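What follows is one chain in structure tokens, specifically the form predicted alone.
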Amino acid sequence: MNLSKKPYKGCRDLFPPEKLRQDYLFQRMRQTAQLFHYQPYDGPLLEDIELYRAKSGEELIGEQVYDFIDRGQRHVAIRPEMTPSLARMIAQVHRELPKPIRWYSIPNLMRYERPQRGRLREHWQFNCDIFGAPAGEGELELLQLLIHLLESFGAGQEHFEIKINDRRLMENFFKQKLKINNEQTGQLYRFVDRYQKITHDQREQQLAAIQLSEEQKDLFNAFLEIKNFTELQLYFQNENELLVDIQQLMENLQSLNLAQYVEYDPFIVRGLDYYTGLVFEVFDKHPENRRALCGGGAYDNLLALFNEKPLNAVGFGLGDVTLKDFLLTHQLLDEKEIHKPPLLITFQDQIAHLYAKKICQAFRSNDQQCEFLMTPIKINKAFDYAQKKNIHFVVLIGQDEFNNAQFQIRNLEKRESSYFQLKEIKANLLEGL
């Protein structure tokens, strides 16, 4: 039997160049989370399927979860998202921890989806969540954190935008304006979430299945015509109490000079059932990659699954695939930062073997990445090897260098050489060569 060399559909083999790029993204994610004093956590790859059945929604359970019966006859699932596991963990410890609780993770997730640009079956996701923050403060901080992360790559207003909505506002519209029942409300949430991804005929068919009256359809379609926060205020001008939270958020963003990134959008509802308040998605503005990069929102009632009282909670998830595509599309990936210049240590005579190792050890002690060639090599062959490995700096140690207790660094791009002694090795020695 001939086994395929390809990975499972929707998964990736991360060869060294791609893994270096992913690690660079992870490093930026961790640095940003830690700047806001979020603490790392992780959870199990497998969970009881009831954890997802209870709050994630039937679409996720019925169509996207990888689930099976284990040898102990337990029905388990490979985690498709992190929030239910996080809520389970927070439920164990939140009473003992000072509030707010700020946690982050970069878990590996699996969903059975149709692989396409920006969406695979396996991916990693940067999650940041805050529990127990004063009303509105957690939402504001997470938007700040997201903007800071994207700005750290050089992205600005011309590259991305954040669209927001409020599930409480939508809930009021569905129940008070449309006067529909809970089943229809759930159907409309799912319909709005998919609205811009389906055809006109599919919209008509799905809307008909919800069984709205003509008057309800007209009200609903008029609401979907709202294009920004100003129009939202006009729509609810006699019901200002519904806009207090979202208006306060916009004012705070304005004070922080971040409002230019954020706009109201009635189509942002988020597909998962556990969201209870503000919801948001980050969108790429580039016409070749016009898609959501990230999404999140408030989910105050998720701890009720574990017989705990509601606790203010807000979180987001940013996938490594969508972030990478965004940065590549806008040419914002700093390849020099990803591939910091390594150093190739070579020796031309066996007598210099241990001396070359000492030099290599000294460089590594100064945080310089080094590759050590373990056998003697001629200079020209050392250069050929370095070029194949995309290494631009080569240490050459021949008989003369060994006798004089020095070494030569050759810059292959500039075709220049510099000489140093062992005691001169320091951090960033390659800069300027």
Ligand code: HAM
Second form
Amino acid sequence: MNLSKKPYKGCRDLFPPEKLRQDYLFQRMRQTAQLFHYQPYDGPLLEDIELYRAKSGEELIGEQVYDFIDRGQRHVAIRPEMTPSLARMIAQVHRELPKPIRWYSIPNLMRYERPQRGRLREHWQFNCDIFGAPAGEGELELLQLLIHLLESFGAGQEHFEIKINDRRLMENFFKQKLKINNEQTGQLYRFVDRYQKITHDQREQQLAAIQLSEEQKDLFNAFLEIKNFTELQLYFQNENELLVDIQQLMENLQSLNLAQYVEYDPFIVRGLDYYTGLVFEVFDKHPENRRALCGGGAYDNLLALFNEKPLNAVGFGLGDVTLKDFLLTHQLLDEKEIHKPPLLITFQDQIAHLYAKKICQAFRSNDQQCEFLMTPIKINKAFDYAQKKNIHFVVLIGQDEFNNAQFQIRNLEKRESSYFQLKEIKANLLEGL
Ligand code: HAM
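Form predicted alone done; form predicted together with this ligand now:
Full complex below, order starting with the chain above.
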């Protein structure tokens, strides 16, 4: 049999360099979540398909979910997103927990998509969600958390922007101004969500299928012309009560010096059906990478699936593929921090084998990462090996060092050697060499 060495379409084999980079991203995500005191959780890879049917939206359930009948005749799905599993878990415990509940997770998810830049069939997604926060507070905190994470990589206003909208505002516009029915509302949400991803002809076709009158079309097109929050205020100038929440959020962001990242955008409606309030997406500003890095929003009714009373919730998902593309595009990945080279321990004569092992052990006891070369090696070969692995410091133990109960540390960049004894090994010994 001649099996392919390639992974399944749209999935990645994460070889050590890529896995190290992914781990580095995860570490930053965890640090940020913990800084805001979010607690970790995880859930199963498989769920009952019904969990997604109700609220995850037509695209996810109709086109993207991987589902199958298991050996016990249950119809199951590989999780395409984490939020329904989270809601299921929260439904079990929320009554006993003090509010707000702040949880985070970094699950891998599967979606049957056409693989392309920023889109794969398997991706990992940093999820942060907050339940039971006072109105507007969860939204603000999650935007702060997101900005903190991106800033921690050195990203700023020139690199990314957060576009926001409010489903309540859209609902009002659809129902009160356009006066369309529920079915048309659903269709228009999907249309707006996909607007910037489809061609002019597809737009015309889809809009025709929604059967808006000429007057409705004009109103709708005029709404989509709104470019920012100031224009939104002008548009709704006689109905300010609709803008109270967004206005409050913008003011809070202003006083926290974060408003420069956030702008109103009527195209942000989100493809998932469960959102009920503020919705947002984070975009890379680089013209070649105009994908959303992250999407989220407020969803108050997901617990109703489990016969629970509504509990206000806000959350986001940030993809590892899109984050990596973003950071690489803007050269914000610090390779030195990701691939921290170890200290290479070598010995040149078999007699020093055990002594070298002791040195290695002493370094590790002092938290120094070490790689042990298990057989005697000539000095030049040791240097070649170190260079191939990007290692800067090498311990050398020849006859002389062994006889004097010493060892040599060679700094390959500076081409300098220093000599030590076993008992001199301490934490951070390499600093300053
Ligand atoms: P989503 O917009 O479907 O939201 O996904 C969030 C982010 O995950 C996207 O902005 C994108 O960066 C990344 N992502 C999604 N699909 C793929 C893919 N096929 N390949 C690579 N990256 C992808 C949700 O999933 C919501 N459940 C987020 C949420 C959490 N809302 C509330 N809490």
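Everything numeric here is computed off the predicted structure, so don't read it as measured data. Positions refer to the first chain, counted from 1. The term rigid core refers to the most C-alpha atoms you can superpose between the two forms while keeping them within 1.5 Å.
After superposition on the rigid core, the Cα of residue 39 moves by less than 2 Å between these two forms. Residue displacement note: residue 27 has its CA displaced by under 2 Å between these two forms (rigid core superposed).
Relative to the superposed core, residue 426 shifts its CA atom by 2 Å or more between these two forms.
In this core superposition, residue 404 moves its Cα by 2.3 Å between these two forms.
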